[in-house]
Structures are given as C-alpha cells and as structure tokens.
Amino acid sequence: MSTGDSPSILKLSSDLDIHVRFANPPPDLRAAIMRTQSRLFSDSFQPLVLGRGSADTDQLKNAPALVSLELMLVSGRPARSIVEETNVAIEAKSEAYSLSLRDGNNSAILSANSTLGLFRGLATFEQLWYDYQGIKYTLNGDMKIDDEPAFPYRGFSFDTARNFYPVSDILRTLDAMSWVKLSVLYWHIIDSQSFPLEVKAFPELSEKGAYSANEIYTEDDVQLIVQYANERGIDVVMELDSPGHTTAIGAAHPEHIACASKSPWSKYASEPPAGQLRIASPTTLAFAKTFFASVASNLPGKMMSSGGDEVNLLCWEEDDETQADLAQRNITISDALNQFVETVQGVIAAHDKTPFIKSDMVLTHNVPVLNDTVVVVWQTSEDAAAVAERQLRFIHQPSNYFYLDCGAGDWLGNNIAGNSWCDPFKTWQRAYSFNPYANLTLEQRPLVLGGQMPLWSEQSSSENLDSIIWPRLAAAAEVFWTGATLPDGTSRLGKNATSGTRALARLNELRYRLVDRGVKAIALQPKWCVLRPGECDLDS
C-alpha cells in the first residue's frame, strides 16, 4: 500500500455511484455491489479514538467528496461469475485486486483479473470509512492499495453435528468470513453424535441419525448454504468422517458400525459414543461408495474430504464381524484400511474434485493416498514438516494455535479437575503467531495451501458461536492473507507484532465493524485500551 505525502480526509457523497466498466457483469457481482452501496451507509463506525468522530469535525468541513467508484476487469475475457471463480481448483483462484484513492480525484478505481478479485476489492473499500453524525468518510483519501493472497486456502473448519446450528446462524458466518477474506468453509457435517446431513440415496440416516426431524440440513438447506458461500467467494468443503466418527450412522444402519456404543467409550473412541464402520465388509466398503457419490453429486466445489482421524484398533480388534470378514478375506486390518480410503478416495476424484485427509492418516497408519491430495495437519503444528518430506500438499489447523474451542474446561461428566485435551485458550496472539513456514525447506513452502482455524462444537452452540469465533479468526485470516510481509513491507512476525498500535489496533478495528454490523464478536480489551492504542501493551 502506497499513500500520499500527507493525510488528507475525503468524504464520501451521499450520492455514490459504483460504475462496472465492462460488458455483461455477471448477477452475482452486481448483488454484491448493491450489498457494499448499503453497508457503505448503513455502518456507523467511529474512528476508535479518544472523542471517537468529534475529532475530525473540522477537517471535514471542506474536505472533498468521492462520487463514483468504477470497477474495471484487466484480464480481456468474458467476465465470469464469482460463484465460477470461486469454484475453479484452489490453486487457480485470482484474488488480486488494486484500489487507488487519489488526492484531487472525485472518483476511485477497483480493477482486477478477476470478478473475484473485484469482490476481495469491495471488502477492503467498505473498510475504510468511518461515521460521524451520518457522514461518511476516510482519513486518507490518497491511496493506491495492491493486494492478493500469500495462500489461497484462508478457512474456518465448522462443525454443526456434536451441536445443531440453524441455516441462519451459518449465513451470517459467512458473511463475517468474506468481509475478512477468508475463501473456505470447511464443513463437519457429520459425526458420532449425530448425523444432520440429508442424504438422496440413504434418507434413513438422517431421519434415524439426527437430533430431531428439526435438526436436519437438507439437500435443499446445503445447495442454499453452498450458493450463498460461494457468492461471497467462499469454497465448500464437506467432511464425511470416515470410518471413525460414524456412530450416528448406527442408528439407521446398526450393521455397518463396529464396537457401537461401547463401555467404557473411553476404550474404544476420542470421545462418546463409541463406534466406527466395519471397513473390512465389503457390504460397508459398497455403502460407503454409494455415501459418499450421493453427497458428491450435489456438491460443486472442487474439494472434499473424507475426514479419517481418531480411528480406534481396539474397537475392531474386539469386533466379532470385523474379525470374520478379516478372516474370510485373509487381509490384515491395515489393508482393509487402505481399501476403505482408497475407495472413498476414488469417489471424490471420480467427481472432479481433491481429495482432504486427516494427517493421523498418513503419518499414524502410513495409508497410501492420491498424489494430489491436501492433508489436513491437526494435531500439532510439529506434523508439517513430516507431511512434506512425503511431498503431499496440505493446510494447516494444529490444536496448539487454532483450536477456537479450547480452554473451555471439560466436558464430561464426573470429572471435576478436568480441563480441554488443548488447554490453553488459544488467544488470538497465539494464533498470530504462527508461521505458516516453520521447520520447512525453500522446496517445501510450495506444499503450503493455507490453513484454518476450526470450532469443535461440543461447548458451542446457536448462543455463543459469534463470541467464540469472533474476532480471534480474523487472526488467522491475517496470517494466510497476509504471510510473511505486511502491506507496508516489515515482517507480520516482526518486532512488537500484536502491540495495541499495530495487529491489536487492526483486531480492535474489525471487532467494532462486525459488532456494528450485528455479529457478537467479543471484546479484546477494555474500551480504555482501545482508545488509547498501545497504553495497555505489557511493555508500555
């Protein structure tokens, strides 16, 4: 980001105009330039400032007006639609954007190569004005922003199966997601607890498996989550667990499920109820195939995954069922293993899209996977580098700097002295912290897609989802956007990186705009602090 030699504050009209300079601009962006018009107008943020908007009272007396906003496409082709964009392989997505603000001139610039990049665009622009007594304006008006990704995989990992969430609850998550940039929604749809997932070829398992008949996405909730995420420039990832995390499935298909509500669960599974599907019946191996391409089929992105961690051996040690079909096949429960991922694997490529993995996978089982698979790489930052000396890509999502949900205490019951597996609560410095490059080889770097930062639901709900995501994920969503450099050329990891005058005074910033814009993001310091940038540093 380059500005001018001098601040110079400049209004913004009430009458703007935002002007598409090519042919046929697609529905899509046109919807979500009507969006930014509205919110340009309906925000009243203030300036987090001593005196707030007062303080700007009298250079806003004769300060200019912007009138037009013109976006202009740079590629030379048809412009397709953002959901079209959004959808093509994450490796091919174009993101980049320039926006100038010039002293003098009453009208901006927003091109790009993209109707993608065009919308990443029109996220920053609404972010840069403030409100005082309904009028509209920026403390620099004399800018030239350009700006693209360090990784194209910026995600928030979402589990709705341990606890239900409406439809609503996910549309306005991403809506906050796309105001910070983020490009994937990473789907745990289904687990142990329940599955809330319709399913075409097997509705008995949602009509068995999930809470109640009211705690069900249907084909048609899914097809309204995934247009609306990638309207706003947001893949969809969906997770089938598999074949641990499958217990719900039981209820409709007892047959397919090993060690099925064992006790004491603890021997048998992460966490209650225990069970995992039979994988070495080929009757369930022929399930699973016809599971997952029924779920495939409707989705259009180009990832899915098919989840894999936390499988327990004992649990099909102990399963008469298994051991037969073991027997009768003479295979090992490695190789059934390997048959299973293999199989479901093949579904997802046979529907055009990359197969994700859990890392437990990989390094735990050593199963063999597609080369273009994207490993998952949860347990611990640690477990990077191991998954690139196997030259597979991956994201990252370790339990020591992304878990939303730990340090929460535990869960479980009769446990007074208990705490999460993952103590501590992961701040958000923690999670600011983290380099994407760690331990890694120049070779390496490559295999980096992104990462993202997941909510386990056993301690969440519809009731406190914005305050346990917000603001701590528009961390991450620094981290992945940003990489290593900041706009103004100094390291992200610098020098006092998260004092209150530079990362905390971005945060502080983005949690004020979400609250205004109705999301409940909690706050990350006393209002004292935050007008007073830097003052409540540790070292101040």
The other form holds:
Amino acid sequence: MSTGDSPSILKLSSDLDIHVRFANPPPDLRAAIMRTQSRLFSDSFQPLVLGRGSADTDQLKNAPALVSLELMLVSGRPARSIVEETNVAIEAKSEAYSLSLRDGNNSAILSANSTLGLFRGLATFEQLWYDYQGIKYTLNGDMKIDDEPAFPYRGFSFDTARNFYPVSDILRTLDAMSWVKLSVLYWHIIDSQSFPLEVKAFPELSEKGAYSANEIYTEDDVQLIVQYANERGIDVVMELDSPGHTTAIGAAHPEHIACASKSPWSKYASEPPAGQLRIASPTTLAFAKTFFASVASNLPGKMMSSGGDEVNLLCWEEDDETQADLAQRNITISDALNQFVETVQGVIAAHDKTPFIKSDMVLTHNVPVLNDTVVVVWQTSEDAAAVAERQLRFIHQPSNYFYLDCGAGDWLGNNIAGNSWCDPFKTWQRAYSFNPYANLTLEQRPLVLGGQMPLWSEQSSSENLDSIIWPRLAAAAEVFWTGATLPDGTSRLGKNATSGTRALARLNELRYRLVDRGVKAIALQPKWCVLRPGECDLDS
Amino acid sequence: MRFAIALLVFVPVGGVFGLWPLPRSLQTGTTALKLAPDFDIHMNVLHAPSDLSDAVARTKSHLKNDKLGRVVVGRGSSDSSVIQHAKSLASLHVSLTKGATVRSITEEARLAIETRSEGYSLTIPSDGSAATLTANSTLGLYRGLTTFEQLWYQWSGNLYTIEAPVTITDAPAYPWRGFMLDTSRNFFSVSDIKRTLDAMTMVKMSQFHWHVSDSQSFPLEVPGYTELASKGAYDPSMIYSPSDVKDIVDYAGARGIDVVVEIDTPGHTSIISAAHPEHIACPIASPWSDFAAEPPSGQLRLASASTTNFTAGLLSAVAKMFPSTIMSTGGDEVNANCYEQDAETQADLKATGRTLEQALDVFTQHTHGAIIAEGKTPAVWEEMVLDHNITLSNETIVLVWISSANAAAVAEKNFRLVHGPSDYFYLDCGAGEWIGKDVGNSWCDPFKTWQKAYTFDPQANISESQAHLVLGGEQLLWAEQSGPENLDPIVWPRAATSAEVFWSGPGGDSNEALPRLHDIAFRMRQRGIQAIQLQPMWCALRPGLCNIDS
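Output block for the form predicted together with its partner chain, input the form predicted on its own:
Let us now look at the entire complex, which starts with that chain.
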C-alpha cells in the first residue's frame, strides 16, 4: 500500500459510476457492485478525530471528484461468479486485487485475477470513505493498494445448537464478516442440546430435537444462508459434530445414543446432557452414513467437518448395547472409533469435500484420518506443533486466544464461585497477538491454512450475538489476512501494536463503521479516547 | 426495624416459577387457574392518581402481550388438559387500606428513602372468586401489580397459573435497590434509558443512580450552564436536554423509581475545561497515570473560591432538574498530585493558608450546602469518608464501591450506606483492558457473575446496632467499553440479582434462584429487553439438570 507523500483529498462524485470493463460480468458481481454503490452513499461514518469531518471542510471545497471505479479482470481470466470462485478448494482461492484511486484522471481502477478478488477489493474501497454533510471523501486520494491474504482460511465458528439464532442473525453476521474479508463460516449447527437442522433423510431429527418448530433451519434456510455467504466470498463448512455432542439425536432415535442424559453428566460428557452415538453398532454406523450423505449432498462447498471433540470413553464402557456390539464383533472401542471416523470421512470425501476434524481425535485418540484432512486445533495453541508433526494441514482455533465466549463465568447451575473454564475473556489484543507460525518449522508452515474465532453459545443468543463477536472477530480477520507484516513493512506485532495510534485506531474505526451499518459492535474505549488516537495509551 | 429482619427464611420451593424478586411471604397451591377472557382489574381507589390508572393499563397490556410459555419442556403443552378444566379468574380488586393517603406512585417513589411504603398483599383464590391486592400506598399497589404480572403463562390462547391459590404478603428488605448507569464514557439515548427503567421496574428496583457526567463528556444540558454540554458533549445529538430529563424522571417515577443524579466532583471533571478551562487543574496532563485513574486527567480547582462558587451554582441548578430527595456529588478518586502540580491551586492554598485536605473540606461543605439548600440529601463515594477528613452532614449517604470490605468502616463512622462493591456488583469487569498498548485484563477481573452477586451479604461485618445504616445496594455499569450496542446484554438479567438480594434479603440459594432468573429473563425478552441466555435453552427448560453435580 502507498498513500502518497502528503494528504490528498478526493471526494466521490455523487454519480460515481462503478463500471465493469469486461464482458459478461456474473450477476453476483453485479449485485455486489450495487451493494457497494448503495453503501458508499448510505454510510454516514465521519472521521474519528475531534470535530469529526468539520476539520476537512475547507479542503473539501476544491477537492477533485472521483467519477468512476473501473473493475478489470487480468486479461484472459474467465469471469466466473463469486459463488464459483468461493467454492473452489481452499488452497486454490484467488483473492488478490489491486486498487489504484487516481489511476488516470478521475477514475479509480480495481483489478484482480478473479471476481472474488474484485469483491475483496470492493470491500476495501468501501472502507476508504468518510462522510461529512453528505459529501463522501478520503484524505488518501493517491492511495495504491496491492493486496492478498496471508492465509486462505479466515473463519468464524458459530454454534447454533446451545441456543438458537434466527436466519436474519446469520445473514447480518455474514455481511459483517465479508466487510473484514473473512472467508469461512464454520457452522457448528447441531450439538447435544438441540438439533436445529432439517435433514432430508431424517426429518424427525429436527422435528423432535429442535428447541421448537420455530427453531429449525430448513433445507431452504440452509440453501439461502449458503448462497448468501457464497455471494459474499464466504465458504460454509458445516460441522456435524460426532460421535460425541449428539444427545439431541436421541430425541428421535434413542437407539443410536449411548448414555443419553445419564447422571452424573460430568462422568459421561464435558457438559450436560451426556450422550454419544453408539459407534460400535452397525445400525448406528449405517445411520451416520446416510445422515452425512444427506447433509453433504445439499452443500456446494468443498469442505465439511465431522467434529469429533470430547469423546467420552466411560459413556461407551457403561453402555450395554455398545459392549454387546463390541463383543459380538470382537473389536475394541478404539477400533470402533477408527471405523466410525473412516466411515464419515469416507462419505465426506465421496461428496468431493475435504474432511475437517477436531484436534483431540488425532492427538488424544490417535485416530487415523485421510491425508488431506484439515485439523481444527482448539484445546490450546500448543497443540498446533503436534498436529504439524503429523504432517496434517490445520486451522488455528485455540481456546487460549480465540474463544469469544470465555470469561463470562460458569453457566452450570450450583457452581457459585466458578469462572468459565477458559477464563479470562479473550480480548481483541490477545487475539491480535496470535502468531500463526509459533513453534512451527519453516517446512511446516504450509500446513497452516489459517484460523478462526469460535462463539460457543451456552451463554449467547440473538440478544448478545453482535456485541460478543464484534469487533473482536475483526482482530483475527486481520491476523490471517494481513499476516506478519503491515503495508509499511513494519511488523504487525511488536510492543506498540495495540496503541491507539495503530491497530486500535483502525479497529475503533471499523467498530464505528459496523455500528453505522446496524451491527451492534461494542465500544472498545470511551469515545473521548476514540476521537484522540493515542491519548488513552498506557503511557500517554 | 425494617432492616433488622433482613435475614429471612426463604419459602420452600414448590414452584413460584416466575417471581423475581421472591416475595417475603408466599403460599402457593397446586391448582390450575386461568384468567377469564374478560378478566379485568377493578380499582377501588377514590380519586385514583393517573399514574396508578396507567400502571393498571400497562399490567393489562403486559398480560395480553407477554405471551410467555412456561419455561419447561413443551413450554406448557403438558398443561393443556388442566387448563381446560381450570376455573376462571374474572377480576382482580385493587384497593388501599382504610385511611391510607392517596398519593401518586410518583410522589410515593420520591419520598425520603426510609419512609417509603412498598409493601402489599395479594390473594388469588383457586376457586375463581375475585383476587385482591391491597397496600398502604399506591407504590405498594404498583409493586403488587408487578408481582401479579409474573404469575401468568400462556398456552394456546389461555393465560394461566398452575399454582393457585396464591397468597403473598410482601415488602422489601431494603429501600435502595438500584442500578447505576454511566452516560459519560459513552452515550446512551433516552430510549435506552427508558427501556432500562422498564426492566428495572420488572424486578421492583427503586433507584436509578445516574452517573451523568465524567471527565470524558458532559451530556447534561443544565439551565444557566448550557455551555458545559454544548462544548463538552460528544455531539449535539448526545445531550440530555431539560425536557429529556423530565421525560426520564417522570417515566421512572410512574414506575416506582427514584432518579438519583450524580455530578461527580471534584475529580472526574476534565471535560468541564472545554467550556471553563479556568476551573480545571491538570486538564489532559501527561502522563495521565500520574494525574488520574484513567485518561483524561483534570479536576475542579477546589481551592479556588471562584471554582467553588461555580460548582455550587452548577450543582444547585442540576438539583432543580431532579425531584429526588437524594443527589450525589461523587467524590471518588481525587488525585492529590494533580493539585500539587497546579500553580493556581498552590497559589490559592497559599493565599488561604489551607492544606489540600482543608480546601477539600471547605469545597465540599460549600457544594453540599448548595444541594442541601435545594432540599437534597447528599450522597458521596466512600473515599469522602474513609480517605478524607472532611465534615459531612450526618444525613449523608455513602456509596461503597472499592471493596465490599469497606462497608463496615463506613458503618463504623455511622453513615448510612449503599453497597456497590466492585468485587460483587460491577457489571463491566472482566472484558479486558481498554487502555491502548495495555494488553492486560480489566482491573476488576474477573467478570462478576450473577451467582457471585447473589451471594452478597449486606450485613457482613456490620454490627447489629449499625444494621439500620444499610439502605441497600446497586449493580453498576461503567461505560468505558459499553454503549447502546451492549447495554441490555451486559446488564440483564445480571442486575436483577441484587434487586432480589435487597428486596427478598440475602441468603438465597442460587440453585433455587436459577429457574426463576431464567423465567424473568425470558419475560424480559418478551418485552423487548435483550437479556442474555444464562445457559443453553436445554438447561433452562430442565431446571436442575445442568448443575455441576446433576
């Protein structure tokens, strides 16, 4: 990025034309352009300085106006839809773009190798403008940007099972995600507490396992969400967490669940209610196969997860049916677990999707997995190196950096003094300090696909969704897009990284932009500080 | 006497699903009873004040619109047959006890805090004969209506309870059951405040402690001192005008809530320098940490006669805007170094021959004198009595905030006190540091859970002879990291916890409380308050199954 030597003011012409300079632009790109066009003029975000935009009044009078933004594909590249570009294999995504604000007279040029790259460039373009009394302007009119992500996988993991979220919440979240160039919604859609996913092969699962008839994602809802995400450059990785975290399946199919709601839950599960798939049962295995196939066949993405965290062995040890099945088949529980994972990974692969799995399956249970498996490292950031040792690709989702739900106290009843298991709260500063290559050798670095912050919803729901994820999630979005180095060549981290004049200033700006667009991102500081970057630092 | 009975015995739990705070005396049965389609509330109060009539109308509207299903598996579907056969309640008769003076709810809520009458009796027979609500005051009737609203659930068009008959005799253990909101660090709109008052009144809170100004912004338009807001508010759209204040105060009063405004002095006043630099020492001095607890630094020049007069005039003008008998002048975190480095203050001290402490004493007596003259009882933060040797009226109310351990010391000095301890009641704790370059945790880490707040004992370490000094307590939201975006989720339902501690008295069992807290949170959400989920809904629908040992 370069911004010219001195501030150069440039305003947007009120009839700015966003012009596509190649043939047959796909409809989803045209729709994205219309959204950009609309937001450029509906955003009312003023610069975060004392007096807001009023300081720029004089300069604005004679400022040149940008009349067009020209979108170009690098010659010869096919104009595929954003949706198609989003659904290519994760390592093959083309998200790079170049943006030059005053390339030629009063035209800006945005070019990329793909429509997805153009879409990322539009997200950048939208962030450049301030409002003052209806005039949209930037102080960096000479800006030139060459940009591409450090990592292709930049995600948000979302639990819609502990508490339910309406479709509109998910769509709003996808919009906000796209503004910070996140690329994946990792949808932890079901769990032990509820089963809100309508599955064509087994409609009874959601009929009996959802919290209510109103708290179900129908097939149409899923299609809508996936399409909406894909049009915004966001891939959807659905996680069908198994064989643990599946009690809610028992509401419709008690025959498939061992230790269902067994007491005391703490012996059989990491949280109530207990219950796991009967992995040793051939009937249950057949059920899992059909279940995964039914869900996978409706998803266009190239990735899908079978979860696999927090399997409890005692649950199966005390389950008569499981013990009988093991005895009859003369196999051990770990044979059964291996076979279960092999089965569901087989279904995922057969649907042309890359399987994801939670790190404890690999590290604790030593379950063999397909070579192209992507491991979700969650327990601690320390586990990344161990996964890399096994030559498996992985994404970072460490609870000690990225869990958005930590620090709100224990949610279990009768535990008065308890703090959350992953206390304290993971601040944006903590997330921002994450080094994706920590403890990895140079040779292992290509195994890192990226990372994601998760929201586990035991204590969250529609009421606090925006405020618990925004703007913190944006900190991780920058970790994995920007990587280790800022545009000026300096390290993204370092002792002053979280100063009010550096990342904090930009994060404050993003927060105000989110609020301006109706996303209820929390204040990171008193507004007094926000308007005076650097004056609320520790040493200022 | 009222305070001596604080350690009450809780009723055995057979249900009382939705009641929060739990009544002091409660008997319930196991009979289903539904509201008749033409159910009505009959007010047998001569010359009923309009705010009471309005309250009755709101109760009827809540009954109609809450549409809350029981918080159990099936949400009431299992009750359908008992509902079908249940008797119908046609009316609730509301009356004052004989000889009671008829005043408006608003007037009753603004009486001197220890003289308020909030008790009521509510009887709901199971045979369909009329229910009765009686009280000594309209405020008591209002509290009783609030209880009545919490008894009913909806299933397929019926409003019903499965716990008739219900007999309640109720009165609060403590009169100060509050919530404090800081509207200076970040601004909250009038509608945010009104929605908060709606939630507060659902749990019978009595005090809205409004920390309206601080060093970061001055959002209050004060007649005669309008320059403070016009130069010190974040934005012209972020100012509470006198009519906004009246709107808020009236809205609160009609809901049984007294509004205690706080103009924090002499510290926490940096922003006054935007309009009056002559009154502020060390404004935005660097490094701020030498001069203030947080940026920006800046304190009123307490040794200056002109600043003292200005402050007294300001406080007196603010006092006129608020009908409460109580007003807070703050007084926390006064920084001595700020004054030591301020040449004007040093010159003033020298000229008057006073020490800084003596000047603080003179300043406080002057400013308190001004609000006492307006009929207010002053409230101050604890440092004013624990750290400084100044003369205060015996009537002064002391707000304990630094630590719950400091309440006893305040009581020792024979001051009435309100509990707002950071180690139990600070709603903002645990969200990390907001200071740039600092990657630490919040100073009052960890997050104060509802369970922690629920264990609070208002009389801990306070002798029996001083017990009467405890007026109650409040949970507080300091807004460095809050704004309209997270107001509801960071406050509710947690702030309901202290509402019960100070209404029902301490010693409650959080295990028993959790289903009721779920219930009130569900009801809040039905009314548009974005209260967070305390647990997965699976747990909320199955009381007891998500305990640590279940």
